[in-house]
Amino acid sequence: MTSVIEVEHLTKRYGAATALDDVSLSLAENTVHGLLGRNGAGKTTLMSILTAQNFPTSGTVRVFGEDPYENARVLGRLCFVRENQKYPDHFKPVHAFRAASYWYPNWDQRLAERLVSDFQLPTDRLIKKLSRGQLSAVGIILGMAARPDVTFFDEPYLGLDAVARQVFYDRLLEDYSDHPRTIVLSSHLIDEVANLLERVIVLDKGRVVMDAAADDVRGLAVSVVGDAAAVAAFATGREVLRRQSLGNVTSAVVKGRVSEADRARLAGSGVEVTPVSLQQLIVSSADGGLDQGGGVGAVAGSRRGDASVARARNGGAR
């Protein structure tokens, strides 16, 4: 598959702080990428550099085979929708959309009007007077109706309620199906956007800890909960991303697929085996999984894990 963006050994430092640490990756043409990770992982910094709004300390970036900096041929094919986007004080949404229609040759006014209606956005109100959710809607409409070759959405739904977020996901998938392009969706609501993603890139402390096709990630790990000895026997020789114990009951997130024979043995030992969601897997993978009963790996899925442990101790009662 053709790559539209190539990043090699990209590092960005702010004084003594390292925001990106030797990042290498590629973004494929006509693919929805999820750029995932905790706050401060480096997601916004990476997108800012890819769209020439920031400069790397070292490393190379090629967008459509060219350096994007001060390159009108490249920048006209990119759109970066960020949560803290600034607009002129006198701008109303109608002004922002009109300006975008001049800049982006693929601008779809009918789509913009449909999204304005979907989000019930007041287009004649000053942008600086809009609510946070309405401001998010402005960015979403700009990013979708522009239809550039590559669109970056940086936490685009902040302030939107659950209904409005679902409208965004549905319209994005619908328009992408009709007009394929490269989309990079940065989000911390991982399970909400999981079904949209074709490729998953996870940053943790400025480094890439996962870069894989979404279909390969799904089902990559399981959660096993039950008798500590049975769980330990199953986990032997496998990569454990997270482990928690309470008395003689252990909950573990274990990488790898489970054979039918293993499932039968675990069921015979009273061990519960359940799929791990994309969000659980990603957060469990942060900081190397932390199989020490603490830190990020232990926090990951702690609510579900603790509840599973409690159910196991109570004989499966819910």
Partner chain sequence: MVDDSKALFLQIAERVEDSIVDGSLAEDSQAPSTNELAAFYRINPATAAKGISLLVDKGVLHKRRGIGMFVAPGARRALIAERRAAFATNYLDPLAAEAHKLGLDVDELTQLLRERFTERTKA
The other form holds:
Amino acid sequence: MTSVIEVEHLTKRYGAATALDDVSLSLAENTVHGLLGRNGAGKTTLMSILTAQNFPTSGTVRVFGEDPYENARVLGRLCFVRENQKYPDHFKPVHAFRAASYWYPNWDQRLAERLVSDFQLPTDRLIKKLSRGQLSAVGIILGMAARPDVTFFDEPYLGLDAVARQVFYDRLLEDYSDHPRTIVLSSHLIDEVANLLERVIVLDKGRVVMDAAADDVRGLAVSVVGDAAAVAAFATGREVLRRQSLGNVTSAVVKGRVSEADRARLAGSGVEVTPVSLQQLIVSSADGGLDQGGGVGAVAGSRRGDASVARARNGGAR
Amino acid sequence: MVDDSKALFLQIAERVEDSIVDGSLAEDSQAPSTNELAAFYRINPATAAKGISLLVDKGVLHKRRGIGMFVAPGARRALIAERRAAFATNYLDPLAAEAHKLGLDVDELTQLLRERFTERTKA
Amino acid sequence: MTRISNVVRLQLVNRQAYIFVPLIVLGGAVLIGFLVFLLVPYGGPKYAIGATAAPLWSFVVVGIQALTLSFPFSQALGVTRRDFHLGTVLTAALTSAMLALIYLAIALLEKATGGWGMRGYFALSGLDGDAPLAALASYFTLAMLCFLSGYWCAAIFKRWGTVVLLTVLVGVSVAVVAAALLVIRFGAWDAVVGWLVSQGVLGLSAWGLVLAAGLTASSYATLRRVTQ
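What does the same protein look like in the form predicted together with its partner chain, given that the last one was the form predicted on its own?
Let us now look at the entire complex, which starts with that chain.
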């Protein structure tokens, strides 16, 4: 598949703080990518460098094979509305949409109007007077109706209620089906967007800890709960992302697929096997995840579990 | 609706197969399109397309140029045969394991099964 | 060129900041001026130059917001910094020219009507008989300088933060004061005043435009690396 964005060894430092640490990845044409990770993982910084709104400390970024900085040919094919996007002072949503229509040849006014009514957005109110959710809706409408070759959505659902979020996901899928393009959806609500994604990129503390096809991530790990000895036997030779024990019961998140034979054996010894959702997997993989919910006798599993998840990208080559 | 343990495209393929097995999607009728599946299950269209192409490879669906995907003749029979073959592994093995754990013997298990079957036919 | 004119259209999608607010300020100030002319019981010529200067201040704010608000918005839409800068300075020039024309109209009108029949004057050129071109040039230059000083300060602030901006502003002030002290120290005051007078309004406007060009260039150099 053709890649539209290539990033090599990208590092961004702010003084002593490292926002992005040796990030290398490529984004494929006409694909929905999830850029996942906790707040502060570097998602917005990465997107702002890809769109030349920010500058790398080292490393290279190529968009459509070119340097995006001050490159109108490249930048005109991108749209990146920030989660905390600023708008001119006297702007109402209608002004923002009109301005965008000057810049994007594929701007779809009918889609914009439909989304306005879906989100019940008051287009005649000053943007600075809008609620958080309405502000998010303005960003979503800009990104969707502009239909550029690459759209970056930066936590686009903030302040939207469950219904409005579902409207966004449905409309995005619908429009993407009719007009395939490259979409980067940054999110920390991982389970909510998991099914929309074809490619999953996870950032943690500025590093890429996972870059894989969504299909390969599903079923990448299982959660096993039951008799400590049986769990230990199952876990032997596998990578344990997280392990907790209480008395003689162990709960573990274990990488690797479970064969039917494994399943039968585990069921036979009373061990419950449940799938791990993408969100659980990421929480377990990230260093921070190991500190969460550590109950009595919690034992940190493989501290460097994240590095190995990153290797999953090789398995996910398309 | 969606299970985390299996690749989504496999699940989509299974859903379509389910409809063929239970007869709601008849042979020679048009199968749902990629975009319909994507919108219905709220998944990426590429994933839905992957599920569909899996069924095409299996010979369950075939493409009629310019119209869409159709259920192949004989697909239902083939799918049922396939599922029967997998029935023991998928259902009987876990059943036997659980029964064993609870101390149920074969006769008790058979009795329970018979009761369930009777209830089902009544309903 | 299309991209630059698109920035002008973007800036003027909502005409409030660049056009309506300055006009409303001007209109309000002129109305108050009329009241003052009516109420002040003084037989001689009365001047309310501040009324026509008022909208210039709104251009300082417009210049600041062009950089702090419109620039980030243009970035979201994939506008290059160069196009944004050129289009924005062009918008400021167009609207400054509009204000200058209104100022000229006021000057000509009050000259023709003998100070609106009340010997009241808003425009400097109305009293000293300067050429209309001088009125136009001086007002245009002042409006541009107001806009660009806001824009320039905001660019420095966005790129380097408060401390650097304050340092630069203090530095500029110190330089001006030092220059004035030197002039006094060497008793060159008469020479300086003489030079200013010799330049005339047009000449001073030209120097003002040189300063404006300097601010434009330095703002652009700063803007090229501004991040949010």
